[in-house]
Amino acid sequence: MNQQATGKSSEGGSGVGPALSDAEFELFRRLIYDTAGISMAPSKKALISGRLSKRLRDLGYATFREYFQWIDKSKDAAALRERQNAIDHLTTNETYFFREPRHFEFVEQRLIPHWAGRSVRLWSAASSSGEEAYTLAMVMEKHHRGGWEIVGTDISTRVVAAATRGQYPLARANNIPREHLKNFCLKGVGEHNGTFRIDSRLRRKVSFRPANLREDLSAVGMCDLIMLRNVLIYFDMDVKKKVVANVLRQLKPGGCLMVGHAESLHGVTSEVKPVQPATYIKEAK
């Protein structure tokens, strides 16, 4: 890994806040379902309480209900920004570099030879803080002989901003092969010690933007590969069908769709055919 000073990143603090009642939990559970289609089980009550308690303290709200009523009913700019902030805090999911490596092996061994000499567009459709998109970028930069670009989208504006920075704690580098660390990552020094940043050669080819998978996605453009991984598990069947239909409108005929290995498109769509576990091809018309 090369050494270079990188930009700063920060994480919010934590602390004890007001208790979240069952009725208040239902308000936030409905908000996140109506907004993002995510079904939160009762076991997620502690998660909601933990992630939003600091916001209540910072804003001076004594109860979750008062906070909810402000972000749900008020149309002033501050309330709208805070509503997005609450959604950001409730939709952040786990991700890491080279997660589910069989997918990246498929890209290297099957898709890249098929794309030889072509310019291709790839989409990380639930990109979170960017590790999936940058993993794909490392594979493409090493193996693809042709133009390429990657777009990453997420409903959380906070993680979109983090992904755009492309800066991570050094512990996140554990799954990155040594060769890729050396060629594509810059180690922070001085005040940036303990972090690394994705090299600008890759960051120039990877862009991130907010997007809601339940809404029109035509702004993303048409893509040769779409990774929709480890997000469908949070949706009920009706939302899964809508999200997959929206995403597939942006997949070129003959293009590839990947979902998480714990997910399946059985009963969700007939527009794509499986070629290996969690990997599907959209048939050319």
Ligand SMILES: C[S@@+](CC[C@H](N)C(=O)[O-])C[C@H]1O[C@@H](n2cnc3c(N)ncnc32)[C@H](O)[C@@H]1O
Second form
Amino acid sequence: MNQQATGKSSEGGSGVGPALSDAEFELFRRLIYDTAGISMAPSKKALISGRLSKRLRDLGYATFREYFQWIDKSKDAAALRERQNAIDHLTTNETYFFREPRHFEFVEQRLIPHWAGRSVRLWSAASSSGEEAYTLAMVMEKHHRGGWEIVGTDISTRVVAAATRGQYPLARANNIPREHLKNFCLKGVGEHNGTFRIDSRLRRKVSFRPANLREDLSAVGMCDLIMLRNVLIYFDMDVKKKVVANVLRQLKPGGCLMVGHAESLHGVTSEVKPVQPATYIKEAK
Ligand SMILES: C[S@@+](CC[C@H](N)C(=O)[O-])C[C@H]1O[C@@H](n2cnc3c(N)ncnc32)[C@H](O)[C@@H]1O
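Please move on to the form predicted in complex with this ligand, as the form predicted on its own is already shown.
And the full complex, kicking off with our chain again.
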């Protein structure tokens, strides 16, 4: 089982950790594809090796294969936790406030007037550390007259925990309009210096939980708007079709689906109709 790290690879690598062989890369590539649907090109080998080598070192594994076999085969709680940890390390979580601002303009100018007076439920379906959901929350709190609730989900439990905290380095506040910063963000003091936190008034209406887009998503409930942005790019056509069909089951007829502007639903689904770039409406049946 656990061996002390030797600092030398049994496969001939040198330096701070073991080298990742092509066969070992294939084991992790398969794991992330089978679990999350994420396709990893061979060019991602250095990325996998970089992200996981510290875990190997910390846990005392001499090779990637031994580490993989432990998280893949063992059913003990520590191995299951570490499997989730490995998945967390293999996802790419880049996100920021007011990313792709045309979507938030569409929410303000087209959706909110349409929702006037109604209670709505919105879903950030690959929410990462929460910036997308809280951006939406700022727009809703300022403009929507009526109840609203936002749920954020992600396969990575690490980012779900960060999103729930809703606390970010001050540098992340760059894209947030001054007025929203003033109204919805609290500057950290003392030990929280250099950070800001989303006001509890917004955090109360935004909740986060882990969810895999390939699995049953009915616990999310039915939604008026779903943001499924900058996650489809990691999927092949087969996974994209399944994920989009799965997600659309939670979209009310007449509801809105947004994907990233670099993503396309061409050939993926005929359940929604485009209304502007990367923005779709589900036809009422
Ligand atoms: C690049 S981030 C996008 C964040 C945000 N939607 C945005 O556009 O800024 C992609 C997120 O998708 C998540 N993800 C990848 N595969 C997933 C899956 N099968 N189920 C749920 N989340 C997934 C990753 O963990 C990551 O946090």
